[in-house]
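Encoded as structure tokens, the following chain is the form predicted alone, with no partner shown.
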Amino acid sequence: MDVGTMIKTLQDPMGIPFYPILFQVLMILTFSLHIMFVNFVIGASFLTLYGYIKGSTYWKDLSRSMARATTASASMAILLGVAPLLFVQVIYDVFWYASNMLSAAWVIGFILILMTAYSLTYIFYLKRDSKGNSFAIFGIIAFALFIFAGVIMHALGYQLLQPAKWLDWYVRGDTADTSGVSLHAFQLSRFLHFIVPSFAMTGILLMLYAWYFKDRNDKDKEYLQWVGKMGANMAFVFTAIQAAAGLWWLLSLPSKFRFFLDPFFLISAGLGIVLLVYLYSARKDPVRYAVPGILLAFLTILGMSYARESLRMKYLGRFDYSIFNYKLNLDYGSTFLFLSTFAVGLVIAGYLLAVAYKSGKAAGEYVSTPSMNRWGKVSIALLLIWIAIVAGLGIVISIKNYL
């Protein structure tokens, strides 16, 4: 059996509910939200043990403040990877769940590899005043822990693409593999193309910073001023150094898929041009361009998960595969109620992130305005309702199954 052959009969008998263009279109959106926040978490999580071993008032403040970034980015990276990975299940199934039976242990040890880190911040900020430098060892396993999950992550998706490696991965001499232990595919390149943005992310985050707390009076003028600078520097040395790093990767691809002509490709350069020429002009004033930095920032991480889909379906076209082929079943029903739960995630997370956002621009108590009370109480309203409808048909389904 070749290739091809295997992939179309592992494939679901029973087909994807909907046309597959509207998942995928929705995985790059999501998957787009969900790296540029673990970008800020990898980003942040170094400055925090940075700025501790630096320990200068600057350099405290804002590793105080950077991991109090890294455990809110670490949970909407979270919350915001559920969805893009939900997408490759569905029109990815036989790639992805190959590729986590191969390394299953790791697929399980990355939440436990996350919560560890994720915890050892926690830890690292409540110990920041401690005196001495003993606490940073917190702060060193947790950005070691941050790097290796997105090592796992890499490695899960990059064994994706090679199908054809599967069985000698699987078989070895005349014995199967079940144990799961193994990472079989690591690229530097391609891994350095996802890691080094984290940085100039972490210094437009810092821009940001700058520009959100500049209206608070009890802030330090000089110490905001500091962190604009910085930070518009790191984001444009950072990027550049990923301009370079991309390009390691390009001439790393296969020549067959000529990938420098490949239109999104070329608009997600474009793209990054821009963005370079934007953070060098950044530097003059950074408050002013933080919130149009970001912007753009997202718009380019965004053309880059295009192009990377792109490459993905030049990898796997190589073996006959295409989403658009897949067995077709539509479900009206189930992919309603499957968006319908995309919107209202939509609406609560963007309440949370609203109040969040008011409340740090506030000095003293926050006092919440009419129109967040509305918000709030829909968002509240739209979950009990999505409560109900979800577990009233788990019900009906379950009695008429039962009957």
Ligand code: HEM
Given for the second form:
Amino acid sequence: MDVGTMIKTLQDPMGIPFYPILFQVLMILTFSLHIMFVNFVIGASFLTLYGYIKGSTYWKDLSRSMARATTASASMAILLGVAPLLFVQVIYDVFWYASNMLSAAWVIGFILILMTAYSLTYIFYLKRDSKGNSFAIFGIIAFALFIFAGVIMHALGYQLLQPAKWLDWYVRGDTADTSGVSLHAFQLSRFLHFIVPSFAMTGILLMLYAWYFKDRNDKDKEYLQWVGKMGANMAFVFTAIQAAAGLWWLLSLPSKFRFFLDPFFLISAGLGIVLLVYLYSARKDPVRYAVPGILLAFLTILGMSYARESLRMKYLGRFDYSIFNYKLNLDYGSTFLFLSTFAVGLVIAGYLLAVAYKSGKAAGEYVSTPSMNRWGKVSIALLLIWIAIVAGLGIVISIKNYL
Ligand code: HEM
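Since we've got the form predicted alone here, give me the form predicted in complex with this ligand too.
Let's see the whole complex now, leading with the same chain.
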């Protein structure tokens, strides 16, 4: 059986419940958010460690803040990883599941690795001042584990693109290898393209830090200036390194893809250059450039995520696979429930983020405004209605199935 026929045979015969473009757009959007927070995790956990080892007062303060930023960003990265995980399972089900089965031990181990890295960061944060530099080891292991989590995700995403090799990976000698203990594919240039931006994005995070606390009287102005300047320098230098890493990845792609002509690639590379020029200027006044800087950086990530998806379509097009040919089994009810869950989630998450933002902006106790109170009440009401609908539907469908 040729690979194209094998893939068609393995597809879900039920088809997908809505036009694939919807899942694809949402997958790219949520992947962009996921990878941005992944970048914050890796960059912030590195700065936590680096600041701790450097040991001056400013570096120690920054290291403490970065430890908090690491755990908060890890929570966001995990939360925002679930969404593209669901979408990739809908439109690339055969590829994602096959890749997961081939490395199943690492898929399960991934959760343990993340839990350990997360816990070690917390221990490091809480215990760091107790005994000299001895707690650095917790920071080192946490950082290494976060990077390793990236290696696993990368291998899963890269194995997925190479169905012609699956059989070779599955067979060892003349028996099937069902252990799932190997990671079969790794492309350094691609991996670096996702990891190097961690230091650029964390540079922008530092610029935002200086911007966010600028009006607080209890914060040392010189310290904030130092953080902002260092952030802007980091952001600029690592964006330049990232451009070189991107070029390396581009050159290592199969030449018949002619990916350098891909419109998504060209747009995202253009955005990358605009970002680089912007960050060059940002070094003059990091606080003023911080907010537009993160928006421009996110736009660039979004462009790159579109290019990444366009590349995946080129890889899989070789096997005559296109998500646009997936069998459609339109189901408006479940699609509506899904999209309304998404919208409700945005309102609630927006409220939580707004409270977090406002409560840290001014020194002292946070006093909620009437409009924030209303937003809070609407969020709780929406959550209750959503639980009632989802639980109600579940009960009704279970009873119907039983009868
Ligand atoms: C801090 C821990 C994590 C790191 C460092 C990390 C890193 C990465 C990287 C580097 C990629 C891109 C791989 C590539 O295309 O070559 C990626 C993709 C992805 N990650 Fe994460 N990730 C983390 C946590 C998670 C979690 C917890 C989930 C799920 C709940 C998740 C879900 C995904 C998904 C669905 C993709 C895209 C797969 C695809 O489109 O092929 N990640 N991640």
